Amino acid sequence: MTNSPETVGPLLASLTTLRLGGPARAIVRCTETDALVATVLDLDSRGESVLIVGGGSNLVIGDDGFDGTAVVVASTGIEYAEEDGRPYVIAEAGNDWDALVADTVAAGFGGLECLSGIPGAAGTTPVQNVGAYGVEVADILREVRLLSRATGQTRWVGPDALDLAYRTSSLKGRDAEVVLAVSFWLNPDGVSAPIAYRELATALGVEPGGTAEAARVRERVLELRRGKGMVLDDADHDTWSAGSFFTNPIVPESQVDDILARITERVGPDVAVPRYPADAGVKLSAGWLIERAGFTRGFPGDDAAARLSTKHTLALTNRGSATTADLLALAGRVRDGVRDAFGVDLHPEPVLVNCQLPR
């Protein structure tokens, strides 16, 4: 195994699950952490612009690409250990996330199974505070190893240092530090995390809050995600996406009554509006709002290069010939339609690089 980075071709589209994005001046793939650290610090010392890329599942890159070097994190070491009798895993940042989840389950542990099938690299999961089926990274994160680009030093920090919140952290949208490795707490004896999400509990035949065999939970989660086009499949354009494009909006308490009145006026008084308590107000379902604003699955139709998924309205997809501009135009149309219908602002979940939604 070499400790040297590998320079590959310049097209960024091949690095993202959307298959979108123009060229970079160079793309460097680092398969070892030492090479990743050396590469980033060398590029920084030369004043080169750097784009750190993990699994590319949360990136929307502009058609003009990136005027600098993209550094692909591809380190894949995994180690298991215990602390005070409690098991945990340490994974280098370039590990494929779902492969890491599968490895923990195969090794006889639980805890990560509800996050099965999520595309991307392990190192990106705390940046976004990835979550699904009632579990977030914040619930299971032990530590993160970070490289400070200013000092060249590395350090391990706990979750309290990361300001983890709904689909965000102190690392998101910032490039001062690079995630080198992550560590997660595990459950012994293959026991799952508590099943908090009703759809998953029903699929498993357990009560919400109960547990199950981690391997069985993983199977059910993958089945549910495949049904929504949320498991990567090269042959299925519904999976050519960045996952959920918009975060679920959190509405301040002072606005809730007005917004619910607008929803009732449009969809009728007998329709139950999905709503969940949140620290800063009430969380609404972005997918539910998108559908009730008139944007159906597959919108705007078969001839469009960029469409809503035919399985899940929260996913904006590239049907094979789209440009980033096509995708962002669709996103802007959906955002504006929800705002006009309900007075709710939707915000994109992926990181936008050298591009933005239409104003």
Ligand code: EPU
The other form holds:
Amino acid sequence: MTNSPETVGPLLASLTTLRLGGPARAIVRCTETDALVATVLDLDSRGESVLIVGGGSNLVIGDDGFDGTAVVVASTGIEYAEEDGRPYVIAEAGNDWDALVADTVAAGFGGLECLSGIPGAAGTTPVQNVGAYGVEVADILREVRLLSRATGQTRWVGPDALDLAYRTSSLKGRDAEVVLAVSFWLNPDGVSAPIAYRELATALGVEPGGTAEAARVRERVLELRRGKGMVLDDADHDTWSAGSFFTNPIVPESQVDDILARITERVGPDVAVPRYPADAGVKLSAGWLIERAGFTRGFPGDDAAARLSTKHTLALTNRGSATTADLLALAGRVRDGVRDAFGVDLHPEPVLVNCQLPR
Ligand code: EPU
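Instead of the form predicted on its own shown above, give the structure for the form predicted together with the ligand, please.
So here's everything in the complex, that chain up top.
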């Protein structure tokens, strides 16, 4: 479909969980992997800009939209197999992630249940190394099938080739390759992954590090996520978000003492600061810092079109009439407020397309 420059194309807002984003020249949905490959290579050969969209749950698209074609990955095959007696699943990239988790649990396998209820497409999970409740994609990923847009070739690569780290990988922010399918190791007999996250272990009544029945873990995770507005629900504006808007900041070792002193000065010596060991320093909790910097849940109030979720300070939400500019202005305010209060820089977690935070 080609439009003259005056014509407003289909709105990308319909493809994102934030329901934000201006027009694209065209939107093409590919329900088969072969069609996805052919479509992307054809658009590339014609010099058309391409925006690959999965579940739209980690995308912030500017109000001016995207001057090109959005290709929606909607391929949904799922297969189970075994290697050396170890089960695994192969899922085409367009499967809804949570539907895939549910399928594995219903088929009697464990391993993915801690990642229940995460919005988005299966193919995008390795891109930002999705994680929740003590499990991240890097722990369970077997292989990813990639299309190289430069050569037109497809290949399977293992997790070692992807530089998976906290909420990032070598695929994030790069358009050179398209994920066509993903494969995850599974546990037989419906045994969950080790339950490392304290809040979840408590909810399940197991010791941290123990396991439980995958189906039961999935139910508890869904309950916890619902309580935080982190399970999609059309009727609940708290879920019109891109999940966590900022990553949890990792403070380098050299700055930890200064920053903790600044936090303690503000919140008082009796308040425990949530902190977790990280590779080259200490990981702090962005949601906690935002709240203690004065941005409480629901900030800045009922009338605002873009506000913090009333259930979790780390989710920035569209109350129905927001623009991307509104959302980014709020993000800028929160980022600046946390920096002023504690000297900690927050970085956006979603992919920003044709837009940016105010400087
Ligand atoms: N907190 C507040 N106020 C709030 C919410 C949280 O002060 O409104 C504080 C609490 O002290 C809480 C702490 O923040 O104990 C951590 O909150 P939570 O357990 O919800 O985890 P998170 O660090 O905010 C991360 C992931 C989520 C994932 C959860 C559960 C990131 C950026 N976010 O959130 O992932 O679901 O852990 O494992 O790592 C996402 O990436 O989009 C996402 C939702």
